[in-house]
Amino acid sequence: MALAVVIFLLVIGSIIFHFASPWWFTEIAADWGSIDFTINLTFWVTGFVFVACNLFLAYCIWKFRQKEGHKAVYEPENHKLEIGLSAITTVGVIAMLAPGLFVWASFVNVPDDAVQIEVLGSQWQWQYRYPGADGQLGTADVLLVTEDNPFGVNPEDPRGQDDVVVNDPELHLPLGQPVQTLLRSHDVLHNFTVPQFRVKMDLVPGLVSYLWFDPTREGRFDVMCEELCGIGHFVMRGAVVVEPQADFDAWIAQQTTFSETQNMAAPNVAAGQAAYAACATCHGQQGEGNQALNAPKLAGQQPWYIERQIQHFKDGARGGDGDTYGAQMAAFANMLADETAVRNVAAYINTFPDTPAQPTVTGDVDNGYDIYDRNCAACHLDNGQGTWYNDSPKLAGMSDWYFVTQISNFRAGIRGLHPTDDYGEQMVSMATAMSDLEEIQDVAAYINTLQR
């Protein structure tokens, strides 16, 4: 008898929690209602069979509960009762793939008018490619990847020298434009989904998937990946902008094309020169760093990274609230004019000898060594050297104390909560990696085994 009321119990409450539960799907922004219509029948129909089954397990229990002078009795077979549930599970299991079907169908046929845009994946990032005035993408190939060529578009096609390229996790369209998106993977599995879009596809390395949508709503959306790709998966995050068509024509003007990012002006280190000048006060005549100013070591720096790092604090992103030293920095970033004045001075800077920093932290080398395998290398890589393919700066052979003070920084939320830096935002969540000041310093003093 207990049991029969346990069961009841249960099933009124996980009714009143379906009903009650704050997690429900997020408010749709693409004409793909149909895809909540099969999943809400789904509900439906799996939560009714969860009810009468349940419902009549107790009864069961109850009405046969074991009494004096009770006997079961066995009936093997009950055509009609065989038929009849028979009969109703093929009208469930029809119920909830007959309009899925139709809903595949519709997913797979791509409309006439949708634009094609290219989603490139890859540890741990978004990135996308546009179609130019010509209305057609270049084809690409991942053998062509460089660090000049992220997209790994193909230069001998002229189809791709007009194509758009844009080097940052978050994606604009215009409202009311079906959208093609081409999935590609650069390494392993990912999956590119917009919650209030409804739809979802994998990225699959060596070809090409694709998903479309209708946006009908403006706003910003997260971009998501939901294949586990990695220690990074969960911070393999972008945005989604829907906007007016005039909004979306104003920025995509100011994106720069293939053709554009090959035939780029190399920097002039000779004006980089000059202008480092005021640098040098502080990170010294050879980028060699000073602690007592809290000017780190550039010398050996990638380029790509110091260029990103000027930029962040010549458009407020770092050297925000509680980052006093960075407050400094930006007032420095800004007598750069533009960004080709920020490319010669990181080009001045790529010349001068890399000599390692001299080791000011100490700590457990091999708890060190623990953590950054498990959590850091899988960016920075075993040598920490770091990479440009995912936006890893070098930290062998750098100062240590400056790696200190940032990561406390990530840990604090002094660096890497403003909304355009994305790869900061990464951090703040992989810093938790380093449970406290002690434990950054051990990685700190790992890392100073790795120098060159």
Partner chain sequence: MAYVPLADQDKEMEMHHPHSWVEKYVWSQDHKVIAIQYGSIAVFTGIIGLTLSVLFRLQLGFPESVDFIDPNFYYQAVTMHGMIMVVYFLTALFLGGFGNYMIPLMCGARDMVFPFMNMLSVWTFLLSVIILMASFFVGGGPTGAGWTLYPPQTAMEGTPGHDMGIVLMLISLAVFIVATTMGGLNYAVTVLQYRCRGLTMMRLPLTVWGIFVATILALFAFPALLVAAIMMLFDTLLGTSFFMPAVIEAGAPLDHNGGSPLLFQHLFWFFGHPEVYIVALPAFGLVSDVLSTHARKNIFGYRMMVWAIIAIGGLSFIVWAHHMYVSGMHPYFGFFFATTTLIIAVPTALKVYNWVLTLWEGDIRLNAPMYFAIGFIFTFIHGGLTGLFLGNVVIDLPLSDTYFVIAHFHMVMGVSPILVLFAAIYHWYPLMSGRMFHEGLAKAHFWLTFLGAYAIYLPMHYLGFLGVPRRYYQIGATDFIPASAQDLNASITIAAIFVAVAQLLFFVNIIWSLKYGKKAEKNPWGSASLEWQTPDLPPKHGNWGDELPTVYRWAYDYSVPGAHEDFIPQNTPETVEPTVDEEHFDPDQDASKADI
Contents of the next structure:
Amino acid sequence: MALAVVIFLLVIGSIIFHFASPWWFTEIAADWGSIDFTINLTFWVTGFVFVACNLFLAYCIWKFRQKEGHKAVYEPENHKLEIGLSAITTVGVIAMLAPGLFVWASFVNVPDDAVQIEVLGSQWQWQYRYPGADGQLGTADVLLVTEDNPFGVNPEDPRGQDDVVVNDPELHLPLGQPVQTLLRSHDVLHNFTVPQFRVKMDLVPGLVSYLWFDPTREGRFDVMCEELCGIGHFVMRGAVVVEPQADFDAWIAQQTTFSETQNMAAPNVAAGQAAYAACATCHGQQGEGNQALNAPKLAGQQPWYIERQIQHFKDGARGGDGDTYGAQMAAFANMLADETAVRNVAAYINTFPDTPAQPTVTGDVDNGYDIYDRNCAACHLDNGQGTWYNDSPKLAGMSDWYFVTQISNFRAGIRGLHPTDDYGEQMVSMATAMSDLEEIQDVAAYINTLQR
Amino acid sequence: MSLFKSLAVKPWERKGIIGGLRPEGAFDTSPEKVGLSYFLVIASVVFSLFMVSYVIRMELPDWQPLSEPGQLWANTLLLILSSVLFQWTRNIVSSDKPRNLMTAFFGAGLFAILFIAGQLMTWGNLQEGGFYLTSNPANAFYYLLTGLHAVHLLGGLWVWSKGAIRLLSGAEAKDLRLSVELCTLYWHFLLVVWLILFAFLANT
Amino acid sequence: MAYVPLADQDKEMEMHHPHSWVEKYVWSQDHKVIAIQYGSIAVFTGIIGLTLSVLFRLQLGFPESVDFIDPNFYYQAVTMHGMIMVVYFLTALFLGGFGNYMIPLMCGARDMVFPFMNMLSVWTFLLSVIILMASFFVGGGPTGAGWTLYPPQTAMEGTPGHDMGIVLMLISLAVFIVATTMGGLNYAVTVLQYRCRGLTMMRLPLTVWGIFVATILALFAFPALLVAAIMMLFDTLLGTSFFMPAVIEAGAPLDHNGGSPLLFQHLFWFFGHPEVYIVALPAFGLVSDVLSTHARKNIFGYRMMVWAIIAIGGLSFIVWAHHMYVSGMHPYFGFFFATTTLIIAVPTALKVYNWVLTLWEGDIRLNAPMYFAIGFIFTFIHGGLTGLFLGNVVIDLPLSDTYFVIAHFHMVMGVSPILVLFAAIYHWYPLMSGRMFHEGLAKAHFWLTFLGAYAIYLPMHYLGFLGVPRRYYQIGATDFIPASAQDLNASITIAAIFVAVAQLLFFVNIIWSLKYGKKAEKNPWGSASLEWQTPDLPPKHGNWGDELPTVYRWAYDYSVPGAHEDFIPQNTPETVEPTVDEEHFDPDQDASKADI
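Shown: the form predicted alone; wanted: the form predicted together with its partner chain:
Then the entire complex follows, led off by the chain already shown.
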């Protein structure tokens, strides 16, 4: 009896929950209204069946519960009824499946006017490649990947020379232009998802998969990875900016082509040395760092990382509220005029001899190992050297007190939350692997052991 | 009664004992043989799935076909002999006057052992020729499939060795009958698997 | 050798009667003891799986305040939870536990055909569990690659447990497959060859049908997992490239080339989808018998139910790639697999209709087993219907890899089979222990479990509609997930903790009742099927005393017009109880015939 009432109430409750719920699909931003139509159709058909079946179930329980003097009816089967019910079910299934297959056909067949853009996934970043003026993407191979050629574009292929390579997780798309994204992965499975576009597809190393959509709404949307790709899966985020054609044209004109990245002039170390004079006051003549002045060691750090951080200080992505020393640094960073100047300084720093910094932090090395090995080593590697591939800086032999400050900053939201600091945002999430200052010090103490 | 017919009966209408002593639908053979058949189906599925994987993997660009060593022909002959001898053993144990049982039974096992030795030799030759497991997926499949087949045969030899011990300690032909029948079925199965594998490996 | 019918060789049948405690309870060859051993090991692993789920639910519900779960452990916990629940808990409990207990009793046999192999099976299963649990203690910990173990990430630096954890997982699975094969061989051959006199296949209870067909599925499905595991072990340990393509790890290429990750996915799901039905079909069977017994009515449309079990089993082998719509396989496959997937909805729906129609015009006894069985119908309708979303290929585009998927499969193959498990354990508890369980505790257990589970999974579907991705340690900041989603997550976690704790009621009940429960009378539910007709309760070793039973009728003779009681046991000769030919008989309308 109670069961019949509860099942009745659950049905009513589910209906109320649905109508009261603010949780539903996010507003669509691509021309895939047909997918939403299929979902709604299925929702209402199945919703009706859910309500009907369960109300009937509740009725049966209530009506035919055991009572004095009541007996069950003997009826082994009723073939006609069963066949009739199966037929109705079949009709319902066809009603849901048929539109689904039609929409799938339009998803499978890419329209001729769609432009091709490559989406490249690697642990744990998004990068993009546009076909350039010739409208064709050059061939690429995972075995050609190097720090200077992160896409593995075939340098022999003339079609690839004018490809626009975007080594940044932000994708720009012109409004109303159908796009076919060609999906490639350099390591594990990933999945390119923009919830507003409704479609998603895996990136599989060794082959090129695709999906297509027609962006219909301006805005900035999240790109998510939705296929488990290792420990950094949940921080593998990107963004897609849908903007009017004119804005898009202006944006893409600023990007570099593949041949430009290959033929970039070598950095001017002498110019870098001159510029470094301002830095030497705090960071030391040989980039050895100075804890008293809150200047971390620079020698031995990877040039791409130094470049990126100086850029962040210049952009205001670092050194904002709560980061006093970062604000000092931002002032100095702004003395470097442009990207070339930044590159020059980084190149000069790269010439310094790398002697490990003196350990200043103590902690439980075993616990530090445990945390580091489980969570940090995936990017910063077992030896703490870091790698351009994972966008991870070197940790071993660098200033341990600086490590403690920065992890604390990540945890406090002082560093990494600026919209342009995509890689810092990953650290904000990963830094939760260390729950308090003590654990941060443990990890720092463990990293100190990596130099010996 | 055919399968479809028996699935269509209305069981509530049929009362009383049906099917005599033997449960309706049971196979007219010993449970051991049904059990072995069940296992053979699993083994067939395993080998088939490996071959399906082989075909799918073959279509990828890095595949370099392996030229199978000619010695496999000799090995095949050994396995055929082993199977034939098992059939002979089987005929002997079912006959009224068992004769030459020892020769047939031990001959069958011996040729199976020789087959495995032969397979190992081909492995050795391939290794010497620089065809390592990791050099190419074709090699990897070759080692994997022949290895798996040999492991199955070793399992059979284990059962055979138990029979051999019983035979040496004076068991009579009729005591060995079931065990020989099962072995014979298993050997024929492994021969067929090998012939298919061999044809498959040789033609790709 | 000519086949000697079981009934004739019975007298000389050699029973391995145990002589000592160890032989009776440890190295036992009695199918009932083995069933309990299988069940206990499975429940033990299930408790570990449940604990892991509570831990990672804490992280998801309260990411700010739960400090002790790092990303590494989170991924290990979700992976191990999934694998444990699907394989080591549900499969082992349904086939090893209920298959072992029910098949010989329902078939009127003294034991399984190969009792020694049966014993070997349970110990091999224990070995596989030990290997699995060992992975918690090796360097790097258990694998965190997700329960689907997709290469290439399983073996790569960025994945937790990529060194020893994954190797132990694969070895444990291989050992488990050996154990299941030995068990399955026994179940299938026993059903085929060891049925007692008069017991035709169409007289078998649906429990046996469900387990039998599930065993046949296992026969074809588990080899696929074995093949995949062997090749992945080769890739991981020996450096071959079956599944491993050329990939970059931490900036340098690995020593693999050309392998196909999709090949692994095909093999995995060729196992994985039938695996869903290896769990579901026994559940369908068990719940049918519980419903029929307590509704005092035969299972409605028995023949269609058998056909549906067979049809679902057959179809389950041609739907596997619906797990791979967005895997990057050729998109044309989507048309085929969406169609086959939605076809499977028809026989499944028919089963639901027939369960409800069994209740229709019945005389429903609303006790604890029946509560769980009816609860199952509700959750299964819910889970089955959401399957129509994911099976329809375009709807899978936005919903796959979101919480909608999690909610769907937990509803359909987590909550539903577990409700059946409880229904079945309570229903057959008097048979297994000779005691009655505590009805009040059992009902309290039902309410907390059933309502709690719905409170977990109904809102979870809506997280999926929002697009919240699965397997995220933290959702973090996004532009499409409102902050209120976190409240939903927190409430789900609280409900999950409630449900987990509520299971204590179950354990208290079955352990307490073992000693203090009311002594069960013979056939306490008035059941018609054979397992309740043993001379002893609980049945002794050998089950049937001196003589094997003879079966005269099907297992569902309930409320037959003209009978003395509202059930007729299967082994009652037709001469003792009259037969009827009515297609539909309503005792209320035709009172003259109701009691003869």
